Each structure stands twice: as structure tokens, then as C-alpha cells.
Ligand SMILES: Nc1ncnc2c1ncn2[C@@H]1O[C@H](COP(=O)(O)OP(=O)(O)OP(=O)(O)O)[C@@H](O)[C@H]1O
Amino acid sequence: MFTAVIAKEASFLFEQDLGIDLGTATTLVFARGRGVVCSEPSVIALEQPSGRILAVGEAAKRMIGRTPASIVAATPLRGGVIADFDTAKLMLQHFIRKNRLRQFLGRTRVVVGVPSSVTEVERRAVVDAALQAGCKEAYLIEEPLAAGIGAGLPVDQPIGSMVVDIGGGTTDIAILSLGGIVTSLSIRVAGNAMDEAIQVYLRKQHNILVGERTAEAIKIAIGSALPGENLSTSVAGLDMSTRLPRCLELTSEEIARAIAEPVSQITSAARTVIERCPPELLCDIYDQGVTLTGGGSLLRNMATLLQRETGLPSRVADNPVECVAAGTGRALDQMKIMQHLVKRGTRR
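Will you show this chain by itself, using the form predicted alone?
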């Protein structure tokens, strides 16, 4: 009995597996046996010219647009991929070290979710960042497959499942079956594109400038994929004529019009994937419906619009923001899934 307990504890000490959803807007870390242990903005604040880290995550995000010239608050990912390798490595290193138990013990394996459209060079950059952050082994998993696992879909069965994962920088849409992706499409249109559309709308229609964080707050407060919501909110911005602050009232009808283009691109991409789907799997999807994951799926009426545009039952997954992160971690426990993953690197 005592020996068994010791063996169990030893196994715990040496199993430091992590799953990471390295998103454009938010990074989530899933630790085996502990669930999602970290959910913070993908932002890092550095002191210039020394490069010293001042803040990472939520603290760094609060600095955006509010820093002196000697401090740079950077978002090292663009469109779901690493745009600045050095800052991405520092940010990833921070998240891994912060959430790994007993850092001096164990052989840490990490599975990182990536968009299905990333190039081999972009994949290599993710792996190198993970290995240089201290991991012994690094695997990559395509985000729609991870999202399906995290949402509890039967992705390892000979049954068709469809996932629409709307993140910050990319929307990944895929048909899943037998632990792999049958067909997929990734577009660099997602939550950030909606925020940018709101900024453009306010500039053109109201002659007012707002920042990214304000646009995101407007989207969360009154955003909708369809008109008809009776919501409103006040927003303050810079009047382009007077160069002075001005406050105005916005309605959900206006924001629905403002984000209509990026929302339409997402539904159009979903239709494209459905057109490519084998008929047998399409019957399965019609029976169990389309599952929406990612933070963008929380936009009001997004599932309703997708169902209207595709003719397929659509629903938002439980806790959609954490689906990819949970799926990356759980993939390590599902051998049928692991067979589809490629070990991209091992630290010597």
C-alpha cells in the first residue's frame, strides 16, 4: 500500500503535461489534473531598451495605450500565429513557468493549439518558442480538433462533427471524424476584425475615434450578429473635428450593421466547408448539429445566424472560451488523437 502511494506521488511529480491555447487575444493553459489554470491576455510589457519584462497578461493589457516611450506593451501574435518571436518566447516562458508544478522536477510535455492554415515556418516558430521556454517535448494540434475534444464531441468515432471556432485573430472551421480533420478552412477574420469594424464605423458615421479596448467593450456590451436586440451603451471617444472628448449613445442595431461584414465572412466560410463535406458525414452533422467555440461564439445570436445561413442546427458549446485549451490537454490522454499529432521537437 505504502509503495503504491509512493509510486503514485512519483508519477505525479514527473507528469507536468500542459496544453496551451496560444491565442491572438488570450492565452489559456490547461494542466493535467488541474484543468484550466491560466486565462490571460496575450500581451507583454517590456522596458526599452533593456528588454526587461515589466508585466505579462492582464497587467500588461491595462498598459496598452497608456505607456511612456520607455515602455512597450506588445501583442506578439497576429492572426493566430507568432509575429514577434522574441516577445512570444518570453510570454510563453512566463506562462509555462508560472503554471508548471515543481519546476525543477519532471519532464514537461506541451501540446499547443495552432490554426489549421498556419505554414510550416509558423509551426516551427511555435515549437521553438515552447522548447526555449523550457519544455522537453512539444506537439502541435490544430485548433478545431482541440476545440472538438474540449467541447466533448465524439471526434475519435466514425461520426461526423462540425466545429466553428471563432477566436480573436482567426476563425477555424472543420469537419472532424476518427480523430482527425476531414476538411477545414481557416480565415483570419474573427473577434479582432469585429472590433476593427466597430472602430471604422464610429469614425465614418460619428466622426469619433476609439481604441481597441473600447471597441471590444462595445461589442461585449451590445454586439449582436443579428439586428433586433434592444440594447444601448454610452461610449466616450475623441471627436475628430474638435480634437476634444465626446460621449455618444450607441444601439445594438448600429453595432449589428457595423460588424455585418466580418460576421458574413464567417458564415460564408462555414458554408464553404459544408459544401466540401462528404455526404455521409453531412448526415451525421445534420443529426447532431454544428458546435460553436471560442470567445467570438459568445456574440449574441451568432448560433442563430449560422443556423439560418447553413440550415444546420447550431449551438454554442458549454464554456466555449476554454474548449481549445481543454482539448489540447486532453489530447495527451487520447491515444487515437495522439496518433494524428506530430512531435515537432524535443529539447536536448
The other form holds:
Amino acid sequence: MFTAVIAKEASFLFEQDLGIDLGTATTLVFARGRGVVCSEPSVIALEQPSGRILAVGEAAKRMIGRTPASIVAATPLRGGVIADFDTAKLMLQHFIRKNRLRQFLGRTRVVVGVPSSVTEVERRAVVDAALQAGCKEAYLIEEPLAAGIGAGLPVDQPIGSMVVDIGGGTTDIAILSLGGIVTSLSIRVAGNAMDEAIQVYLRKQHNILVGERTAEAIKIAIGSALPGENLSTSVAGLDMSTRLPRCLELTSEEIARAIAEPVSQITSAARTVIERCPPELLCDIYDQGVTLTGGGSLLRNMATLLQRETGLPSRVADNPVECVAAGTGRALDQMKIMQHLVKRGTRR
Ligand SMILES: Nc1ncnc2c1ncn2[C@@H]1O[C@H](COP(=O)(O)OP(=O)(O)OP(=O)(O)O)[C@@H](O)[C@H]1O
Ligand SMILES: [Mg+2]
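Right, the form predicted alone is done, so what does the form predicted together with the named molecule look like?
Every chain and every other molecule in the complex is listed next, the one we just looked at coming first.
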């Protein structure tokens, strides 16, 4: 019955569907026929105590660490999960209202990618937020499934596909088949954990303090999952003895060592999922390979290391940062997958 409803909807030419990847680091909005229409940091700035929204996205991110007491710049998603539900809801509504085409008011369907770990109450709240933002229907999809669809894997077929989505807060690893998740594992170790490891390394080895954003910039500039890259960068930090700024030259060898621990936690989680995978599906994955998605998969040599550690061919998807958003946006087009989507609510 559900499929029939969707078939009717799909024939409705003026429908507008939005897919939303509510990520720890970045929120992406994908619109049918328009692609990714918005990619902004998952940050919202609120005036206190009124709760009025002052800024969302890039403008709000610039306020972090620089706000007076009357303003709070909040990151409602932390560690890959929704940590502050009320502000997450405000942020979601802002992104929906901003990206919905005015002429489709009241006819928008939205699919939101959610971590598999969110509770039933939280699922309901995401749907309510979308409906209150004026959407006609709201659906939820688990992020690894969306990542598989977005990466163009044959997730609706009786063929095993494996996705390793390395985000900011979490790494989600899943084996997919017939439009569903066969087995999965989510660990709270991803890009942010690598940044923290760089901060700790610089403090211990060089007696220098750097902020999160500097650590992330170092990782992107010269970070690697394996030694052997010949890159270097200079970084300015606060010398802990003199309490004065000091410049330091860093090499990719050093940074590879600094992030080795979180990187190996990711590869061992992948091995755990492979151990749990039914043999038939494992043969498919051996043929097809493992697909890496998420911003963290852009770390140099990540796919090579994963291949070495798992013995399975591994490659980074095209546009890895956009895979979950594209998958949420395309899920409504795929009938078989549609049956695995949870339809959560319709506005009357
Ligand atoms: N070129 C790069 N090299 C290494 N890491 C990168 C690169 N580009 C982005 N990243 C990292 O990717 C992470 C963000 O990825 P992504 O946007 O997929 O996360 P998210 O979806 O917001 O988080 P989550 O899925 O955990 O909720 C950040 O930690 C960022 O530093
Ligand atoms: Mg993500």
C-alpha cells in the first residue's frame, strides 16, 4: 500500500523533494534536480535568553569562541549524535525553509539521514521539526544506507556492498543488501578524533598548544594514514613554557604518527564488521570492493591502509562528502529502498 502511495506521488510533476544530511561537522541539503544546494557548518547562534536565531551555518561558526554572554554559538550535533535536540530542531527548520522553493510551499517531501543510534523520541522530534517547517511528508533513513545510495552502490540488489563513512564525529561501517543494513557498527572515532590526537601530540612532543581548527587544518594540509608522504607545513601555536606564540615546522611523517591510533581504530572496526558478514555477501564485497565516504575518507592513503588491513579492494567514492546527502535526496526515487525508509509523518 505504501509503495502505491509513493508511485502516485512520483507522478506528481511539481513535487519537490529535499534530502538532508544532518552531520556533526556539516549539514548538506540535496534538492531533486538541483543537486547539493547548501553545505554549511552545523552551528547555530542564539540570543539569550530570548532564544532568537542570530545566525546559522558559516556565520554562526565564525562566532564560536568569540561570543559575549548574551549569545550562544551552539553545535547541536556532537559525536555523531544529536546532543541538543531543541537547537538541532531550530537548525533543521532553518535549512528546510531556506532551501525549499517558494512555489512548492506545502508540497515538499523531506528525507533526513539519521545516525542508527538515535532514539525513538529523537526520531519523532526530527520528523516533527520537518513538518513544522512546512514539509508535507517527512521520512528518515539510516545514514550508511544513504551513503551507499549516494555512492551509486547497488544497495537495492541482492548483492553485498560495504560502506565505511568517516565523518567528523562518527565512523559508520555497514554491509548493505536488498535495500537494508545487514550488519553495521558505529564508533565515535572519526575526523574530530584525529584533530584531537594532533593537539595532544603537539602538546606532548613540542610543548605547543593549538586550537581545534588549526589541528584540522594541519590534518588536511599534510595528514596521512600511512608514512611515506613528503609534505610539511609550518604552524603557529602557544608555547606552554613561555606563554608566547611560537612557529613550528611539521612533517607528514610526524602527523601520520600522531593520528595512527584513531586511524587504526577505524580499520579495526572495519575488520570487526567483515568478521560478522555472511560469507556470500563477503564474496560480493571482494568483487566490488569497499567504498569509503565522508570527509574523513579524504585523508591521504586511507583507502590504501584499509585495503592493506582488510585484504579487500577499497576506494574512495566520487564526492565522498556529498554521498549521504545525495543518497537521502535520491532515496525517494528508488521504490525498493523506499520500502525500507520509515515514513514518519504527514502534515494535514
Ligand atoms: N581533505 C581532508 N583530509 C582529511 N580529513 C578531511 C578532509 N576534508 C574534510 N575532512 C574531515 O572530514 C570530517 C567531516 O566529514 P563529514 O562532513 O563527512 O562529517 P559529518 O557528516 O558532518 O559528521 P558525522 O557523519 O560524524 O555526523 C572533518 O573531521 C574534516 O576535518
Ligand atoms: Mg556524516
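Only the largest set of C-alpha atoms that superpose within 1.5 Å between the two forms is called the rigid core. What you see is a predicted model; the values in this text were computed from it and never measured. Residue numbers count along the first chain shown, from 1.
If we fit on the core, is the Cα of Glu120 displaced 2 Å or more between the two forms? Yes; that C-alpha moves by at least 2 Å between the two forms.
Comparing between the two forms on the rigid core: C-alpha of Gln132 shifted by 2 Å or more? It does, since the Gln132 C-alpha is displaced 2 Å or more between the two forms after the core fit.
Fitting the rigid core first, would the Cα of Gln48 be found 2 Å or more away between the two forms? The answer is yes, as the C-alpha of Gln48 shifts between the two forms by 2 Å or more after core alignment.
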